[in-house]
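Starting off, we have a lone chain in the form predicted on its own, written out as structure tokens.
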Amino acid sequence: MRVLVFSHYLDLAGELISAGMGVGEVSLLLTSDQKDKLAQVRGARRAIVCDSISSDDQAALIDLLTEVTRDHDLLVLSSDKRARELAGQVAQMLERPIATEVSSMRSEEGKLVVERMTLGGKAIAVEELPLPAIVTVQKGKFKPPEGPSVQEVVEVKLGGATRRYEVVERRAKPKLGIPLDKAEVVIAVGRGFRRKEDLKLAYELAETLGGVVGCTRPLAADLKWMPEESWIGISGVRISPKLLLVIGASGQQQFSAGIMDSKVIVAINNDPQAPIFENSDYGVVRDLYEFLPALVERLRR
């Protein structure tokens, strides 16, 4: 099976290559800003280098991936926001089946058999895709290979493509410090906080523990109290910290699916029936407005 891999982030490419190696021979697509890191790539049989397109040029990437994918049986992308956008558009352009959030895959009787989270994270679905197909892979499910470096480099040029839209401006988003998916300590806050100003309690705790603050969907998407990058859950960021404190969040499945890889989960909620306690290692049934100041004071002693 001919497998094509692409990632905006080369640190994720190793995981995607590993996923592809399980079903076929892997080629890694590199853009102009990535080609200098070719020596770091392991496991891919071939590197396909396009020197005229940057990984920041999403519109051109869609055209490039559409053209290069035509010659492959499977396109493997990551499950981050930018890659999901590419996957959907390339699948539509080529009229190929797509599976997202894939956690494992194998080739079986000419089909691709994948496992992926479904029903908001409550179940794992096993699905068969006819080839050629496109998949996006969950982060952290495949170990980057330690195999040989790339054996063949092929240059490709994109000619005659028609842009469907132009980027007229780019604005850098404010940096939030350590990314949520790389933090060892995360404080996740929910609707138990009555006002935006009260979130300072969570930030004080995060500062004391050397962690970062994330939130549930309502705080980022509905109330706009926190930036979108802070959104934890199946539609936001999946996290895997050593310690996660979930404060004032009920633990709906959409949120809980994004925290299941955490090593230790501590839930703080004044409702003893909150679903979050079912997914926690430790639970504290207390009013957060009483508990957090006392906890921070104790930790600072």
Given for the second form:
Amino acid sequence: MRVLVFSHYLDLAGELISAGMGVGEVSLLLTSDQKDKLAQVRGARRAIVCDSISSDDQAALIDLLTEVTRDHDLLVLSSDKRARELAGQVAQMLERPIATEVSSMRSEEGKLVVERMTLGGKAIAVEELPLPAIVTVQKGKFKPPEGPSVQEVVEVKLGGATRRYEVVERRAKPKLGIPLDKAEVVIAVGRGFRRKEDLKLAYELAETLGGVVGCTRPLAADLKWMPEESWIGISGVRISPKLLLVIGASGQQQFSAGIMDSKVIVAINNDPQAPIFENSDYGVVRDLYEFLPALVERLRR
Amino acid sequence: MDIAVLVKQSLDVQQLVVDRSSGKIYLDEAPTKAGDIEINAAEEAVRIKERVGGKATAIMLSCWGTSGRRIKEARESLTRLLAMGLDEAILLLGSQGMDSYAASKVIAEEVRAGSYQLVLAGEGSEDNFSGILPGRVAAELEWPYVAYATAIEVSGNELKVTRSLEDYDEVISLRLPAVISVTQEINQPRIPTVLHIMKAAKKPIVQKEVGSFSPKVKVRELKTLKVERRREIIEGDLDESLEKLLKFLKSEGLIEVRS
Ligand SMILES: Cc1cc2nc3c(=O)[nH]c(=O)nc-3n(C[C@H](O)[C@H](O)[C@H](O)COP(=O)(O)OP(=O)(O)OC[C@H]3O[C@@H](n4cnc5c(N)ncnc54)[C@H](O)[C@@H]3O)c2cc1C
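What would the structure be for the form predicted together with the partner chain, rather than the form predicted on its own?
Whole complex next, starting from this chain.
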């Protein structure tokens, strides 16, 4: 099977190549801004380099991806927002099936069989896709390959891409490199915290436990109390720590979908009916403003 | 401006019951509803209409069967959207096995039949959250697509869309017609009053059977997740619950405590 791999974030390409290697021979598509990293790529047999389009040019990438994907049985993308914006359009243009956030895949008699989380994280769907197909891969599920470096480099040219829109302004978001998805201890905070300053309580706890602080979507996206990359859940980061403390978060399914792989979950919430208790190993029904300072004090002792 | 708002009739995953021991997932028993983010999309349509005039229509595709109960739930969700200020609603009766390929064919066909210039959708549905459908519909219509909008400005034929990506905020300028998906942060949807809901009951909901496009993806199986949580509630006064929690964490080898 001919597999094409592309990601806007070249550091994710290893995982995608590894996913692709499990079912076929991999070609990696590199844009003008990515091609100087070619020497670092492992496991892909071929690199397809496009010199005229850069990875931040979504409007032009649609045409490039559609063209190059045409000659491949499978397109493997990462599951970030840019990839998903493109994936649906490319899939419909080529009339291909798609599966998103795939955590495993294998080929079976000319079909691709994948597993993916669905129903807000309550179930895993086993899906069968006829080939040719498109998948986006869940972050962290495939290990980047060792493998040899690229053996063949092919150039592609794309004449006159249709410009569907113009980006007139671009503002970088603060990037702190918070290693939530790799942390062993995570403190997840929610709207139970009444003011931004009160998050200090969570940071103190994180410090005593050697953990990292993450949050629910509203704290990052709405209130902007925490950076974007700290938000956990179906539309944010999926985490798998040894210990997760969820504090002042209700545990709506869209949040809980991101914490399923945690080993031990402790919830602190003053509402005994909060759904988070259903998804926890230990639940403390208490006011966080009373419990947290006492916990930190006790741990420091 | 003539706006279509795409609304999925999603399974209410919060209320979905799964039995981990038997592996049974009670799909038919769970209620369905319009997804929260689609309600944001509807609110945005009403706000655009308030600024530049025009008409807004909800297009809902039923994906969880067409039993009497499912149709009733769908109509109730649509009535609520009408009460927020949408003008009309179209309920497309689709089949349960539809994938995003077939669904977007059906939806694009409905959009083409109208005179819409703007299609609004949510960034992802509540039950599946793949976020693929709006892009598919855009490609089917050959309209430009911008995802993850946090603000939309309209001036004449031009749109200025602010959108949020993982690493950047972008402002994008494009021409109508277009497909835009919005995030939850774009607005705070209004809560319709009882009076609005009563009035909305008079607005039209057109129910239609849809053309059949065979799906490409087949769901072989739905499995429950293996993780089983202990669900122990720690009770007692403050000191006692602290000690209990620390004891648990210690027994799991997660912390070291000096006593
Ligand atoms: C399609 C979609 C995708 C989404 N994706 C995500 C996602 O990826 N991540 C995410 O987090 N959300 C996501 N959401 C939003 C999600 O549904 C919830 O709205 C959100 O997770 C709620 O955040 P919260 O728990 O902080 O706030 P709330 O739901 O308001 O919960 C606050 C909790 O704090 C408790 N509390 C209040 N005061 C105290 C106190 N003094 N002491 C102790 N406890 C207290 C309350 O009892 C309550 O349970 C998504 C929604 C949709 C529709």
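Quantities reported herein were computed from a predicted structural model and do not represent experimental measurements. Definition used throughout: the rigid core is the maximal C-alpha set that superposes within 1.5 Å between two forms. Numbering follows the first chain given and starts at 1.
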Handout entry: Core superposition between the two forms, C-alpha change of A83 at least 2 Å
Key = no
Exercise for the section: Look at E67 and decide if its Cα position differs by 2 Å or more between the two forms after superposing on the rigid core. Expected result: no
Exercise for the section: Align both forms on the core first, then report whether S18 has a C-alpha shift of 2 Å or more between the two forms. Expected result: no
Problem - Shift in Å of the C-alpha at L245 between the two forms after core superposition - result: 4.0
